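Next up is one chain by itself, shown in structure tokens, the form predicted alone.
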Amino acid sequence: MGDIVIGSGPAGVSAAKALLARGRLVTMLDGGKVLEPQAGAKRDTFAALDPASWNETQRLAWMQPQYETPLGQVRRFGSDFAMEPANATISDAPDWFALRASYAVGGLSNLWGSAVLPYRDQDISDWPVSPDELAPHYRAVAEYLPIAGGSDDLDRVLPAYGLNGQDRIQPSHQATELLARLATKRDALAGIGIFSGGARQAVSTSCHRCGMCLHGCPFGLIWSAQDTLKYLRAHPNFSYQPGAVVLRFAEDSKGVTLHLADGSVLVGNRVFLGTGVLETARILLSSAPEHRELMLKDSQHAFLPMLQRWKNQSQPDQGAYHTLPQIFMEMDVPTISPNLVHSQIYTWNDYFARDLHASYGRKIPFAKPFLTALSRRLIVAQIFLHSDHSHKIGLSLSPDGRLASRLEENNATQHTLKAATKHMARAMRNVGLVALTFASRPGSPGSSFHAGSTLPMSNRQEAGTSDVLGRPAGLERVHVIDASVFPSIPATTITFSVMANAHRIGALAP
């Protein structure tokens, strides 16, 4: 019997990497959904062409399926393979529930925005795992997670891992101008707790800047856990079983027995559970009936549109550009939050004009040309809060085996978001941006996909917690390795920290 890793997402591949480095035998079980052959052939045909040669008809054909995505879903390559609809996971899913599960190879990393930041030391100072204990695993992950970025003012508030000798992806013209303006106001902004720098993305620096990031990179240059899985499958001690959905587990002194949806049973020496916070919750609740409800913590977010006062030197929708986050801003203002408030700055993308037309086009006759011109001056900040200021979601097991959800609202959420938005607006006036605070749009609970803490790590072994190796209280051979074991959800990006902690557990598990 070897070790069994459940899930092929960022947590699963990271734990598997650490286990294999120790000479362990590893079997990975996974839902195994992949991009359909027809969609894959369309992608390959599109990628075979030089982006400079793409005409408007070809570009629109690539983008149109994403425009038709059902509400609440995220689609890439014209396919829904990477995200399950809400009702597949949640019984009678309420409209407010925005988190989703994945049965895809690579999980939700097929859809993510590639933003890479660690957690600030102070923001996890109350965790039973210290920043010093996590640091070597951030570095280990950075050896197989490509990080495009460089050192800048962000280093003043956040540790830099994996940036030595790395290059940035060239930012858009709007972002280049904004970065220059931020640099001239560096000291003034630091005086009010604002620190900024170029975004750090898990993307190959050979990016073609074709502008298709939000529709599915035709060239596969945005990292997905699928990329690392390809290398794992070449390892002699690794085996992969797609199409293996785990229903529940049972542990005894000899090992862990897994019951699969197809009726088969597998036994492993140890199990490393990393199927994403929703699927992990379902498996845990099905395996341990004493857990009547698991409480999921969220990182609330909101979008703040801003208009630039300076004139564009060229049209932002022309030439080479990418549509991933361009700039990161960290707000260190204790009167707003004792934790960092994280913001990701996006310059022009094709959704801006579509959103403006949908929101205002019917109200203002003949407004399309004006709204299109306005979209070229639009810059959007996505603002994230720590879970202490965010709503929670109670998860329990429904009779049909799916999850039931319950919203527990946080009275501090609206106040903290409003304070952070106002502070951002005041700060951005100094660099030529007018924040449209009246149009600020909060996300639904779970929609940031920065969520977890259903089984938080703790030094006290009690029901509803796990130890520092992710083992639920009372278990010795089952390790939870995804964000479910985070004691809290800091505002900065989650995937890098999930991978580092999963690697740590894989490196230290008995």
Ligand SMILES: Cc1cc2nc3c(=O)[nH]c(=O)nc-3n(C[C@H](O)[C@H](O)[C@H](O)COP(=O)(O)OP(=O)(O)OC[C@H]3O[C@@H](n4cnc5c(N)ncnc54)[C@H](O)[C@@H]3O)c2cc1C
The other form holds:
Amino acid sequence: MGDIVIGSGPAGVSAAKALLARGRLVTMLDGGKVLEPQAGAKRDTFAALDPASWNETQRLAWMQPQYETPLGQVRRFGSDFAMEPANATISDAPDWFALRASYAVGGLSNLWGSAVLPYRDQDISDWPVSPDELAPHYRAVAEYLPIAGGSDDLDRVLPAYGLNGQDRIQPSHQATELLARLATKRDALAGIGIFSGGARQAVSTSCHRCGMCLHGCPFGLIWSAQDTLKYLRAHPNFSYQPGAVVLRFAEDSKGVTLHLADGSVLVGNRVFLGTGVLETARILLSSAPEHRELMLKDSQHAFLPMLQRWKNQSQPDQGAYHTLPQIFMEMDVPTISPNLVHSQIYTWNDYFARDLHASYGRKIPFAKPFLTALSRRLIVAQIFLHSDHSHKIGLSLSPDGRLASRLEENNATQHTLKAATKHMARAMRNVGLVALTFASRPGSPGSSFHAGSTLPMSNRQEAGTSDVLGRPAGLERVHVIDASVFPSIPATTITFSVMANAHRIGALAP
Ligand SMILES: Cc1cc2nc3c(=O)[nH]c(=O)nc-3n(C[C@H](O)[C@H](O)[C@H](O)COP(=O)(O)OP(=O)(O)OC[C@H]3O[C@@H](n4cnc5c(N)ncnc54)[C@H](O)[C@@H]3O)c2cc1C
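Show the other one: the form predicted in complex with this ligand, since we just had the form predicted alone.
Zooming out: every chain and molecule, the one shown earlier first.
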């Protein structure tokens, strides 16, 4: 009986890495969904051609399926394999509920935006695990997570942990100009608590800048946990069972018994549960009925569109570019939040013009050329708040075995978002951006996909918490390794910290 890691997402592969490094025997289970062969063949055919030779018809054929994605879902590679629709895991899913589960090999990392940052020390000062205890695991993860990023003013507010010593992928022309303007005003901006630098993405620096990031990288250069899983599968102590959906577990003094959806049973010495925060909550609630409701903390986000006052030197939709986050901006303003407010800056992508046409096209006659031109001057900030300023979601088990959800609104959310948006708008005036605050759009609860804390790590062993190794109170052999055990959700990106914490638990578990 070895260790069983449930989930092959960023959390699962990180815990497995650390366990294997200690000579342990690891079996990994997951939901087993993969890109359909037909969609895979389409990707391979597209990627076999030089992006410079792609014509408009070929590009559109790759993008069109994503334009037809059902509302509330995220699609890449023309496939829905990596994200379950709400009703698959949530009973009577309300419209506001935007978080989704994944049964895919590699989980939601097949879809993610690849933005990587650690948490600031002060932002986790109330965690029972100190930044010093997490630091070696952030560094260990940075060894197998390809990270594009360099050294800049972000190092003034956030630890680097190996994120800043690499090459960057070249930012877009709009971002290059904005970065230069931010550098000119860096002291003035630092004086009002704004620190910025190039975005750090989990992307190979051999990126072709073909502009297809939001449709699924045809070349597979955006990291997904599937990449690390390939290496794990070559390890002699590792075995893998895809398509093994776990319903619940039971622990006794000898081990942990897992009950699978196909009716089979599997026994392990120790179990590491990394099925993503929704499935982890469902499995916990099904296994320990004394938990009536688990409270999920969210990191609220909003989109703030801004117009650049400068003229583009070249058209942003021509030539080579990527459409991942281009710039990170951290707001360290205690009157707005004692924690960092994190922003990701996006320059032109093909959704900008589409969204403008959809929102305003019918209201303004003959607007198409005007809106297309406007979209080329649009720069969008995605602003994230700490969970203290965000709504919570109560999760309970519904009689049909899915989760039921309940929104617990936070009165502070609206005014904190407003204050952050206003501060950003004022600051960006200095660098030639006019923020369209009237058009700012908050996301639905869960839509940032930065959520967790259902079973927060704590030094007090009480019901509803886990210990610092992710073990729910009363359990000895079950470790929760995903964001469910985070005591709070800081605003900077979540996955790098999920991986570091899962790696720490894998490295220290008895
Ligand atoms: C569109 C989008 C963009 C994002 N962008 C970013 C970003 O830029 N930066 C960032 O930091 N984060 C981002 N995220 C969030 C990021 O994807 C998640 O934080 C991360 O994937 C969580 O990893 P995980 O391993 O905990 O869970 P998941 O990735 O959800 O993996 C879950 C794993 O568990 C398996 N599983 C699920 N249920 C069961 C079951 N019952 N039995 C067995 N196996 C099961 C699945 O098959 C999968 O292997 C984004 C998410 C989305 C959807």
